[in-house]
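There is one chain below, alone, in structure tokens, taken in the form predicted alone.
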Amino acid sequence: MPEPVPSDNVIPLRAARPEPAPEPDVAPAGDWERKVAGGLAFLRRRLTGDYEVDDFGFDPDLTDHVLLPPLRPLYEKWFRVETRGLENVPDEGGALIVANHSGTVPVDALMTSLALLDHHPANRHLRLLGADLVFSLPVVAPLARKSGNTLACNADAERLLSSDELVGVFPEGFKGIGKPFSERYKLQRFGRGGFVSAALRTGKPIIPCSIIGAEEIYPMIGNAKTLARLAGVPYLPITPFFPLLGALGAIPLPSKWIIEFGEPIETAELGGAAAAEDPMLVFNLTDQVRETIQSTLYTLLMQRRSVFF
């Protein structure tokens, strides 16, 4: 008998093909080769002295390959930092980034530096202006210098801006990072406007920067003032987990971060050095920057779904 011919409505059966096994989540060999080659090239440069250090002690080679890489897991996985407004930061030339300061420990400055280095189209280094205390600590001071930080004084700020560097300043200082959790996201006083004077003298733009998420990493519910005075530090924080849990209490909470760079405030047409000597102009410009950051903080807080997501 002839074999039956399948009708048009019948789909012939086919042997099922086994699903391909999932590939192991392993970095390609080429990536490892590049990492090893990069590490060897770094060691060669350090041994032969084939790297540059500027007058402030900034060592970009060491910063890019040793100091900042350990912070990337914090930035990408722990805090899940979302960066906005990078188009407001120029690709070249000097500019002054002015940001709010919080978090009990100044992690926000490090995350802002990493945001600009890793995510800005020009991969720019942020030259931070730090307090005197930073440069008096035995281990922190040399690392701060090598990563591009310098004293928060007008002379250094103006010199960096005139050299077309991207300069970062946190005018609240210790008042910002050391404030209690009950005052979170309420900006403290911005000092005497020294950063505005530096921008006016050099004619460089001021870029307001607003950061949310840092307030929640170490909620400060108390301050051991007596112990702080004995230790010679501005404050000694007490959080819900520190010192109660010891070293475990020093692990920051995984809050969700947003860093937003606002529109530049141009200073080139305001009068230069003469404008920097006008106290009313300096005060008004300082207040404008502060109000811009405070308003943006409130807006970002309304947009954030929760502290941790």
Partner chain sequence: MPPRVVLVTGVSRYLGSRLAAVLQADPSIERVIGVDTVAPKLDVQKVLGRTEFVRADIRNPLIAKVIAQAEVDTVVHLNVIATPLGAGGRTAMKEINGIGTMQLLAACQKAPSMQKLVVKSTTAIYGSSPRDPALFTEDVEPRSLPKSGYAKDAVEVEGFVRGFGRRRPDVTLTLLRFTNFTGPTIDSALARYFSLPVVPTVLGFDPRIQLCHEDDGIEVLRRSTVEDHPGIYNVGGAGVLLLSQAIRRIGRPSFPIPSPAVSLVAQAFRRAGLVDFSPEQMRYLQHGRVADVSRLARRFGWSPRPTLEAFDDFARDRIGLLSPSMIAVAEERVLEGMARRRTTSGAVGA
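Swap state to the form predicted in complex with its partner chain from the form predicted alone:
Only one chain is given; partner chains and other molecules are left out.
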């Protein structure tokens, strides 16, 4: 057979990989034909608008078949993401995942989504809350909605949580993602604790999530502030390779990633909507989440052998 025999250290990453060659006289429909039929059915669904989106514009059909697959090699091969504490994320019911934000471009958001979809036993879709800038940009805005994200505001967070969705939020926002390389792994201010009050009001658990590796993908050594202001964006990164090497400089560095989901902080017993109106409680809880993520970050950094391995 001309087919090269895979060597021992190649481990199939996903069960649903297409089989390499169709056997000529195999019974009714061969595997590749089923694939083609599946592809055609998908194409027909897309062309005729025969799919459903939820109230937020989330299109699972498109997300699972088109938007996420190209990210898998990045997740598996490039960043070699390791997940820990997935058992802390419930199989069903709403929960709020709060994570640190970094990396100049929100790749960490995509990788966290993929971690939960591919590696969580219940294959859960993460519904991220994004800044309003995301939803005003052409191309980006519809993609963000179709992949299940929505505007970071309490109304949307509470609506998603109470409809038992897994919601992800990066309370540092642009302050976190656009911080200089010298401040890596130092958590920025956690907004005004809006995410905590959303969790309190809906009585859903908060799951702290710590991500390491994302800080090194685009080490931001400078910020073209004037240009950024002109372009109407919060920052314009200068990395050792960008814009120096042009498009080549836009390739992220292959750092080794670890995403750890911490123990859930239950909010159901804290008093619901009344508790959300108590600023002291909200601040304390916000601090508790922030401290948990920060200390986990330090622990993970200690365990990491090097940035790239």
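Heads up, when I say rigid core I mean the largest set of C-alphas that superpose within 1.5 Å between the two forms. Bear in mind that the values here come from a model prediction, so they are computed numbers and not experimental data. Positions refer to the first chain, counted from 1.
- Pro70 shows a C-alpha shift below 2 Å between the two forms [criterion: core-superposed Cα displacement of 2 Å].
- Fitting the two forms on the rigid core leaves the C-alpha of Asp50 displaced by at least 2 angstroms between the two forms.
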